[in-house]
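Shown here is one chain on its own, the form predicted on its own, set out as structure tokens.
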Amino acid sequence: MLVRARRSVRKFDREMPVPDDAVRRSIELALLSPNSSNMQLWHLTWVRDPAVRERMVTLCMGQNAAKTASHLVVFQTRQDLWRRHAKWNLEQAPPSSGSGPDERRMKLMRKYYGVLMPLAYRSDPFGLNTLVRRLGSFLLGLTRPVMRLGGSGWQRVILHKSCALAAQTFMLAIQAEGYDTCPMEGFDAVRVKKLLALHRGADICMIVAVGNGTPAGVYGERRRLPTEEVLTII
């Protein structure tokens, strides 16, 4: 199966470059990630440039993965469209027959993207917003279960899971492709930007490496921690 196929391959032949549709269908495939309130707050920069990928091994900490790839996806969050997508979502919503099903359904859309979705995601340079999520979270906490809003790391961590999800479904799809991938973290991140011309607001997840793998490139076998040492069943 992909997921045990899937491995982070580190050195890629050159030689044997992976073809563009292939990178195309696995980002299509890859924003069909599930993802936070379907606010969908991610960016991909794909680097096809060959002049440009060169620039980035260095940035990359002169990994091997960089140094190799055809291409390299860089995925990013952007906290800053939020107000965007909200009203995006809000469009999508069919059309209201002012009565029944369909206007429940509006109303509830126009309190989740309208209310619920600015509380979550505005922010301030006093932190004014993060003191209102933090103290009605403990007050409606004193009496019921509530969802705990903070403040911009809370933000940040939402927003990067759903990022990861986009590329780990990027990851398997270019391995069902017949191709591999290598996640990597090490980068200068303030380079990085720089150099591909990223809005200021991005902030970058991760940088996935992509190419015809090697056997070279797999380093030793895939160790795992028993399954005990990471599961409590309850």
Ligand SMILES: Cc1cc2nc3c(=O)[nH]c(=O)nc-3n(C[C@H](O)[C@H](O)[C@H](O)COP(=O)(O)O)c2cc1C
Given for the second form:
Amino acid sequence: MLVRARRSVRKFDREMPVPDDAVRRSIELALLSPNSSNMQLWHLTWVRDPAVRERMVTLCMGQNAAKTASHLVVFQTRQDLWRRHAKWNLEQAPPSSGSGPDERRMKLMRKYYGVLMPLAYRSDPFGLNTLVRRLGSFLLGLTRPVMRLGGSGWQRVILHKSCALAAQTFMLAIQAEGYDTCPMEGFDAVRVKKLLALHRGADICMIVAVGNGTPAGVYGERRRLPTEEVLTII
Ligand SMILES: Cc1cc2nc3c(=O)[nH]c(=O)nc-3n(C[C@H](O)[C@H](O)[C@H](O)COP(=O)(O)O)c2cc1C
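Right, the form predicted on its own is done, so what does the form predicted together with the ligand look like?
Then the entire complex follows, led off by the chain already shown.
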């Protein structure tokens, strides 16, 4: 089973690189991941160039996974794209027919992507939008259940949830191709952004090292806390 077979592998066989096709297919699958409101506020940078990959090693704190990887994929969130992606979602709506279910769907989408998304994602230097979101949620929440909207921290969490799911899908897809991965958060985000010329709105979620795993790359048994310690059944 894929989920059981996947391990974080820190040493890859550099003599047997992972073919580009396998990475490309896995990226396509990663982009099918569930994501908040289908806003797809993510961006992936696939580091294939050996010279750039080499320079990434020091920025990934010299980790073996980075040192021996055939590919590195940098998963980033892109909050700055919210307007463009909300518009794109709106454009996917069926053409207006004047009445019927399509028209109702269109109205709903207009409300969702035209009103709710700006409400959730808009930000300003004075925090006025956050204040409106917090106050609005609080007041509405006095009488009924509401989604509690918040500030930049809340927005960031939303984006990273979706991006991390894409990274996980990618890792499972690579596993299904017969190769291995190691997710990494041990890197210098400032320098990685500079080296890869990432967009200034990019926030790196994690870097996934991809390669042909070696037994020495699995550091010991897989250990997890007892299920009962982390699970509550009500
Ligand atoms: C967000 C995230 C960041 C991680 N960062 C690193 C890292 O920088 N270096 C590393 O060797 N492993 C890293 N890991 C791998 C974890 O250490 C690993 O998943 C955990 O020990 C469980 O082992 P398993 O993946 O083999 O089940 C990271 C995992 C996640 C999910």
